[in-house]
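Here we start with a single chain on its own, the form predicted alone, put down as structure tokens.
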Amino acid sequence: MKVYDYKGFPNPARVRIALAEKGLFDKVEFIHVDLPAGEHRKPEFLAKNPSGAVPVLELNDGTLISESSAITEYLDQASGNPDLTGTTPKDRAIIAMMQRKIEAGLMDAVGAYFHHATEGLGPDIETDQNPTWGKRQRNVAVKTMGWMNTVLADRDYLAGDNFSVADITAMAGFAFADFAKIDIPADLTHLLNWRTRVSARPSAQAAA
């Protein structure tokens, strides 16, 4: 398999963590896509993903899978334990729900702030900024952190008792928040404790 990505960016980080959790990291060839240089907007890459976004998983038969949630779903179903997306209908629905709420409320919100209210990837890439929208999304991210802290008051992980793709998305989202200089408020102790736990997982180093 091949993964087209940019190491250290949030969505590629999600896939790298999932690969490490599933024991598949060494079975993948990583192909660097230079986002700051605009390589993701060139015809060669757009032929693989018309959205112009990384990561993209290319299977050995040439099948191309984009969108991080779709890639992690494939990896989880294609390999054995540990399970990351749930085994029962109820578990799968809860994990998918939590993953999407965290993706939208944390990672996408931080992304909007970074791309619209900061210099982002530079003037050649950030050609259509809306600073007011970006600053508003920063507030969304902080509000989402408060909700996550409440969720973690009575559980170890964001979707229940077991580590899942919801936690993976949150890990990538907080790494992005660090880069964008959005701190977790000090009074969100459940969330801070969760982050300490998941940061100690060996897979966390795969995205560093």
Contents of the next structure:
Protein chains: 2
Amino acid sequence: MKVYDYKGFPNPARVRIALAEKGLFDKVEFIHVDLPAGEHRKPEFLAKNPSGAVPVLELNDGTLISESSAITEYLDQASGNPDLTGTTPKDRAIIAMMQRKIEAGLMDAVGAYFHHATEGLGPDIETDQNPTWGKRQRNVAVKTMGWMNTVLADRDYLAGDNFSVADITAMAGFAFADFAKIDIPADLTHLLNWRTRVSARPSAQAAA
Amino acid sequence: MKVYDYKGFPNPARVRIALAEKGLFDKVEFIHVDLPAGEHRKPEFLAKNPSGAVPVLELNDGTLISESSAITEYLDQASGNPDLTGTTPKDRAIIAMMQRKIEAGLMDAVGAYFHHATEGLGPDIETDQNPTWGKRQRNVAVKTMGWMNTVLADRDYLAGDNFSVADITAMAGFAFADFAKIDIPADLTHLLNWRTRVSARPSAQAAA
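Can you switch from the form predicted alone and show the form predicted together with another copy of the chain instead?
Once more the chain from above appears, this time first in line as the rest of the complex follows.
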């Protein structure tokens, strides 16, 4: 398998953490896509992912899978333990729900702030900024952190008692928030404790 | 099971179509949430879904599942044929990828246009509009339609030879585009033919 990505970037981190959790990190070939140079907007890359985004997973038969949630689920389903996406329909639904809320409310919100209300990837790439939208999405991200803190008041992980893709998406989202200088408010102690806990996992180093 | 929704609205339509496809439509209780009156932003509803959005599925044990992609997958996994989310890891990944691209590029883009660049749900609800963002997302929706047309040049359904949740999300997205007056360009014949095909399914009536 090949993974087209950019080490240290937010959505690539989701796949790298999942690979590490599943013991697959050394079984894939990473192919660097030069985002600051705009490589993701050139025809060769758009043929792999018309959305023009990393990561993309290429299976050995040439099938191309983009969208991080689809890639991490594939990696989970196609290999053994530990389970990251749930085993019963109900557990799977709770994990999928939490993963999607964190993707929209944290990861994508931080991304909108970064690309629209800061210098982002620089003027050659950020050609259509909307600072008002970006600042509004910063508020969404901080509000999402407050909700996550409430969720973590009575559970160890975001979707329940077990580590899941919801936690992976959050780990990558908070690394992005650090980079965009959006701090976790100091009174969100459940969330801060969760972050200490997941940051100690070996997989956290894989994406750094 | 209970479904909190608003008949005729876009994301509720995804769940209604999925229920009809699975033969479950008459096995759930629909509970009307008065969105134009702002019921989705009141504490009673936010306790069910902190995102303040419909649909929400309440299982018989009281578990609350929000996010349409999580709900439709639950309905698919928790009951029998027809399969809507794939059976092999690879097919599941392709369906999840296509579903997510259509959710972001069509459904959510049309929603951003509707809520930010038109009157939307009216001045009492649309209190923080960003018309520039809305118009930009209209362009995203039309561009997504072009990509979908290309995809459908050599397959009958959006994720392959079989009808799936990717088609359901698109059906609901196009109903929303109709309402927001974003037409499918007349030269996208593969897409227009697909729409004729899926509109003939009995499930299409369930959501109307």
